[in-house]
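First, one chain by itself in structure tokens, the form predicted alone.
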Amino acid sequence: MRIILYTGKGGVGKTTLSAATALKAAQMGYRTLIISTDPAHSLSDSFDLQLSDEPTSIRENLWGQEINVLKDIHKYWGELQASLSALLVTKGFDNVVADELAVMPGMEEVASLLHVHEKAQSGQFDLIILDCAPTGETIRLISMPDIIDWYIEKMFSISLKGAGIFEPVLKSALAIPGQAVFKAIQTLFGGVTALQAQLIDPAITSIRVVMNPEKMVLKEALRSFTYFSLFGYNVDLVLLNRIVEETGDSELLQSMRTVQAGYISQAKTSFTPVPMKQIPLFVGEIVGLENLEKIAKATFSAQEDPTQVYFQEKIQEVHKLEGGEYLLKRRFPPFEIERFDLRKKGDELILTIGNVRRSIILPQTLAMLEPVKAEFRNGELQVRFR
């Protein structure tokens, strides 16, 4: 079983590349389901056919689906929402306000995760590809397994491990059959917890970052890469999309190619050792199976298996030390470094080695601190922050 998430800034071509990957995998015999978790679905447009909130057959071995978040929230949270809403009404809240407050923050992302878990456990598919919402929403999506445990533990004074002994408390607090509440919470916890185990297993789940060679896109891609690493998720491939290769006599294309060259170089140095693919800019709209096959051929070689794990190593970690200091560890390809320059600019750590410059986007915790010591040790950059 494989789960692959395609993410990136809005408009970089995530849907097209996820659809092309799904098509290639299906052609190789994998029973493939591609799911859109983006509220602004465009998967139907990409395949040029109407998909629904249940798996829809596209061709042999290939199904597509656009998640109906409202339907899933009702499915996974409806019983608890109703009881919480009733409780809030007794505290003086308006009915509509109570209904809104009873929906747990991030429930849209949680419902999507539970839906993916359900499909992964069905045994009907060998591969599930997620066409994710833009970067910020994807980060919220993958952080939900950690957040939901905290939220429900604080709200109900329970955790999954100890839920059973609190059933009498739930029964009196919510004034509904305790078994119903317990079952709803167990479903919520059980599904998300089980899926999290799959998501952090690099042999099962990979995140693929899609980007264009542009300044803002590169910065966001690096920022997302940092947060994926912090949450323990494996980024196995970076896809540089819409590369200008043929310019002809067009001054515009020649100018674009020159600008892109600089950002391609930066992307290669910043994401190393994660492998990278370059996909050329195609003329016209990429819509329908015939055009998606062209993208698939430009992305993967004839015998290349798109479900393979292209990279499986943790290259960035952050540790909290005694005395309020933090230690950032970032692995580099094996080479000896004697002299280097390091400076911090906002949330960006800029490393210069010779004539090569590399940007490392810092998480917010480190962005508010200053580096006090830096050294290379065993192919690893170690930076202390205070």
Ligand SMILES: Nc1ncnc2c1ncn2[C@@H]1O[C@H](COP(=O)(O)OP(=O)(O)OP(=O)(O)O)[C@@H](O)[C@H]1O
Second form
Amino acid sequence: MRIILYTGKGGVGKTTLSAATALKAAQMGYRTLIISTDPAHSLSDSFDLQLSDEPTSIRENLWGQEINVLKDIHKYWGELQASLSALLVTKGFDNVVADELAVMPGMEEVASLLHVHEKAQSGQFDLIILDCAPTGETIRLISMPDIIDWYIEKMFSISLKGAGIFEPVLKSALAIPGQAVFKAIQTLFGGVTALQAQLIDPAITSIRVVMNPEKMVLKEALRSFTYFSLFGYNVDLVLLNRIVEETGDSELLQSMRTVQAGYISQAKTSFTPVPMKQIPLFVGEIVGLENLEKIAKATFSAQEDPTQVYFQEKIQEVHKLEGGEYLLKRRFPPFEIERFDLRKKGDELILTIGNVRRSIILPQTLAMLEPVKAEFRNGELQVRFR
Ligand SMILES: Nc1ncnc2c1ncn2[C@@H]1O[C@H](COP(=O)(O)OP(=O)(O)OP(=O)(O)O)[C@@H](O)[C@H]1O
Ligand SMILES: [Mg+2]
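Beyond the form predicted alone, can we have the form predicted together with the named molecule?
Every chain and every other molecule in the complex is listed next, the one we just looked at coming first.
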């Protein structure tokens, strides 16, 4: 079972390349499901046929689906939201306020994750390809399991001590309705946690960053690369799309080639050692199976298995130093990591870069020690423990 996510800035070619990959994989015999998690779906347009919110057969071994987020929110959260809201009303909250309070953060992302989890568990597919929304939302999606953890801790353990707005709810957490809510939450998040285990397993999940040779696109691709690494997701391939080929010598084409050449070489340096593919700019619209096949042929060679893990790097190492010290090394892509904050809490190392926060779970040996020095070196976070 493989899960491959295509992500990148708006309009770079995520849908086109994920559809082409799905087509190629299906031709090679993999039972492939391509899912669009982007609320602004364009998978139907790309295949030039009407998909629905459940897997629709496209051709042999290939199914496509556009997630209906509202329906899924209702499916996965409906019961919980209703019981939470009812509980709040019994505690004296106004109906409207109770409804508002019962809306939890990230419901859309959680619903999408649960849907993907369900399909991954079904045993019906060898490969699930996710055509994601532009970068920002994808990062939100994959950081959701962490956020949920935090949220539950805040809501249940902190509030159990009896502070804040949830006090009336949590005083009754031992009563039947409270227990029902708690149980529903556990079931819901059980699914997300199980999916996360698959998402951070590089043998199962790969992230493929799609980009064009342009300044802002490159910058966003690199930033997202840092965040994916931060969350422990494996980026196995970079797809540089819309490359103007050598043919044609109009002034416009020449100047485009010159500009692109600069960003192509910059991209190569920045993403090394992650492999990179270049896909030419085609003339005309890329819509329908025939055109998608052209893109697939330009992307993968005839015998190439597009579901392979193209790259996998060991991202974390621990070395024992002399004098009882240990050195933890964690690789990050070399991108603008100048300022960061690091704190240790129990067996967690909490790293903050910009406005993203990530906890790194420490191996037992390090959990008992204290970090004495931390620095970024050669694209690596190096922390000394004593
Ligand atoms: N290599 C290419 N040559 C020519 N046209 C391309 C190429 N790749 C993509 N396109 C076209 O560019 C447009 C945008 O591509 P696509 O929809 O795949 O991007 P996207 O990243 O999914 O966009 P969005 O962020 O809106 O979801 C489409 O019309 C597509 O047909
Ligand atoms: Mg798209």
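Positions refer to the first chain, counted from 1. Values in this document were obtained by computation on a predicted structure and should not be read as measured data. Take the two forms, superpose them, and find the largest set of C-alpha atoms that agree within 1.5 Å; that set is the rigid core.
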CA of D94, rigid core aligned, shift of 2 Å or more between these two forms = yes
Rigid core fitted, then: does E325 show a CA shift of 2 angstroms or greater between these two forms?
-> yes
